[in-house]
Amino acid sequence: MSVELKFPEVRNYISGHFVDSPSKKLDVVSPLDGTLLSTVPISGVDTLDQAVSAAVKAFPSWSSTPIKERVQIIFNYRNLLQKYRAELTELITLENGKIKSEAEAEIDKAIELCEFAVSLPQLIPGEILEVSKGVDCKTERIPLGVVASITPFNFPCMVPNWTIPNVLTLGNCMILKPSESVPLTANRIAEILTEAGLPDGVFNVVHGAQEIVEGICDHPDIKAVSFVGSTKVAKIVYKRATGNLKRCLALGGAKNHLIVLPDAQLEMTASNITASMSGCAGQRCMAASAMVGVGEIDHIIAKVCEEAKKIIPGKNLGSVISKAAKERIEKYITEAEQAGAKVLVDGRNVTVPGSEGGFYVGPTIIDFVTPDMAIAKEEVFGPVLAIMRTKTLDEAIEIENRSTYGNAAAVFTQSGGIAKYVTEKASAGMIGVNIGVPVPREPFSFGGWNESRFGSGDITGKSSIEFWTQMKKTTIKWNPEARTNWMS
């Protein structure tokens, strides 16, 4: 007996149209309540070849379109994201499990990313200089060609838009490979880009799994690849793509440390830490999953627990992405407890009335975690805060520095000197002072260090310009009568 789908079957989007998809499909299940939303095709490299061929065909015309005209389409796209904000919010909530305000924030960030892209004509003009009598040298930024982005489940709208506006404005054509768990938002983005005036073939969506990721890394006509996901897979993608002589920027996981001093402002610190560890159900690479308390911080821990108890699954806390994710997160909690840690707030075995089929983990606070425990070292990707205690600030910094990751770190204190010391010593690409989620706003770029990022540069902001373009240098001489020297 067939089961009715809430949305039509997902299809690939190639050259401005939805195309017939392979027969092999996966169910798209809402983590909110376990209901079936749709099915998504598990495409093969033949489908990827079609998408790349469409992009190759579109590239000459799109790359030769003046940037001031390309930017108008991205401006239209920005306005359409605003127009369809409610619809996109619902899609994100249904397929990812976020609460409404978090889904809306994704779209708002995508709008901000478009606004930065619209400024690119003012940021990339070339230079020209008379280097000798009658001889000019000039530089200009040239698009690479066909590029690809491989994006995760946790931000169905924001992460694709880390790359889409800049990639397209700079004159490239693009293949997007979204997570199989959240294909609906990606396809709606493709439709909105077409409505904004983007020519057919400039932006294409190919759904699939490992075969498509490997195909993107291997395809000779794809010049650059961005990836966002786990560190394990980021390493594989980076090695494979660069092994095929492509540019690659692969962002991996994180273990972000919040160093908390006894003088930290109580209310602000507790609310920031709680929001950081539980926002998006902890499924973000900027989540605070490790708190390192220095000295006597029992009063702050008590306030964090008080704030955590205000977070209710199904109301102001969304679901995690799958049953497997729920089981994995709860296993980390149980193992830490068995190893001697103390669970102060327990989010295991949660069910939401009316949504018993959903995948929920409540906010969890665990005290007396030691640095050698798995929960202290590994990315849990759930609404879980592991608290470690130290006697000195240098001990706390040593714990942060020992992490193989390096996405973010923060310090909570009212001392400017301590804050400066931590920001100088922390080994992470994004640092916060009294901020639990230190994500830079545009035009500042997003990117970590160490095993949180593989490749050079960052994925957003000014830093991304160099990644998505190449520099052309031209030397010009028109006057043969001019006085010459060794420079001409």
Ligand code: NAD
Second form
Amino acid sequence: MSVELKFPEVRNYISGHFVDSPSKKLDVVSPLDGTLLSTVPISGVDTLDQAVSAAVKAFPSWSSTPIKERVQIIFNYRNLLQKYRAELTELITLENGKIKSEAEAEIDKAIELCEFAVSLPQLIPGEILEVSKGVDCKTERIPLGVVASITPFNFPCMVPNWTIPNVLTLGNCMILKPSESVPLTANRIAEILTEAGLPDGVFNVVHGAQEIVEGICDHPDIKAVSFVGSTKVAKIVYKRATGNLKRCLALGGAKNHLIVLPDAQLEMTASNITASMSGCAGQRCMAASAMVGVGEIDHIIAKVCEEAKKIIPGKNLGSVISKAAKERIEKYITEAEQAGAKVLVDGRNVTVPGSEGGFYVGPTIIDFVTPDMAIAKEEVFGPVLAIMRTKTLDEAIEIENRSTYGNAAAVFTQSGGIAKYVTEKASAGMIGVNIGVPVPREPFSFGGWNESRFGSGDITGKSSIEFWTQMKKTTIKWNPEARTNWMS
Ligand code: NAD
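What would the structure be for the form predicted together with the ligand, rather than the form predicted alone?
Once more the chain from above appears, this time first in line as the rest of the complex follows.
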């Protein structure tokens, strides 16, 4: 018996069109209620070859289009993201499971990323200097060619747009390999780019899994690869792409620590911590996952629990991505409890009336976690806060520093001196002072440290200019009368 799909079968987008896609497919299931949305093709390297050929063909014309003209297309794209905000919001909520306001926020962030990209003509002019009599040296930023971006499930619109506007504005052509869990938003983005005026072949979407990712790392015509996803896969991609002598920037998972001092402002701290651990159902690489309380912080924990109880699955808390994710998260909670931690707010076994097939985990606060427990060390990626307690600030910093990850860390205190000390000592790329989700906004760049990022530089902001271009240095002499010297 065939089951009706809510959306047509997902197809690959190559050279400005949806193309016939391989018969090997996976179901795209809405985590909100378990309904079948569509199917996604699990493409092979032959499809990747087609997409890369289209991009290679488009590159000479696109890269020689003046940047001020390329920017006009990104400007149109930005306006179309605004125009289609409601439609994109629906797609994101359906395929990812996050709530409406969270989906809207990631579209707004994509718009902000476009706004940064349209400022690139102001940021990338080269330099020119007369270096000898009659001899000028000039530098300019040149696009790389065809590049690829591999993205995770948790931000179907924002993470692809960490790369799309900058990559295209800087004159590259691109292959996007979205997560197979959230292919619908990616395809809509492709259509919107074409509507914005992007020439065929400049942006292509190839759906699939491991084979396509490996094919991207191996493809001789792909010059650079960005990856965002788990640390396990980030390592594979980084090794394989750089092993093939490509540029690679691979962002991995996270375990973000919030260090909380007893003097922290109570209401602001509790609401901030709760929002950080539960936003997007805890499926953010910037989510608060571990809280380290220094000294007497019972009053703050009590307030965090009070706030957490106001978070209702299906209302102001979305679902997690899959049944497997729900089971994994609940296992972490149960194992911590069995090892002696105390579950203060329990989000296990929740169901949402009317959406019984959905994959929900309620907000969960666990106290008396010890640093050796799996829940204290590993990425849980669910709405779960593991609380550890220390007597001194240095012990708390030591716990943060011991993490293999290094995406974000935060400190909550009213003392400037303590905040400065933690800011200096924390081993993470993005630090919050009384901010639970310290995502830098444009033009500041996004990127972690340690096993949260492989490669150099950050994925957004000015740092990305370096990654997506190469510097050409030209030395010029026109006047034969100019004095002859060693450079002539
Ligand atoms: P994932 O690593 O499972 O998948 C990411 C991408 O890799 C997907 O496109 C997937 O198809 C592909 N992939 C999966 N397994 C592969 C394999 N064995 N070989 C080659 N490719 C493979 O990640 P996810 O579950 O989609 O996303 C969640 C993870 O992403 C979390 O760890 C989260 O912290 C991380 N993340 C990190 C950042 C950051 O900025 N550091 C941002 C968002 C998400």
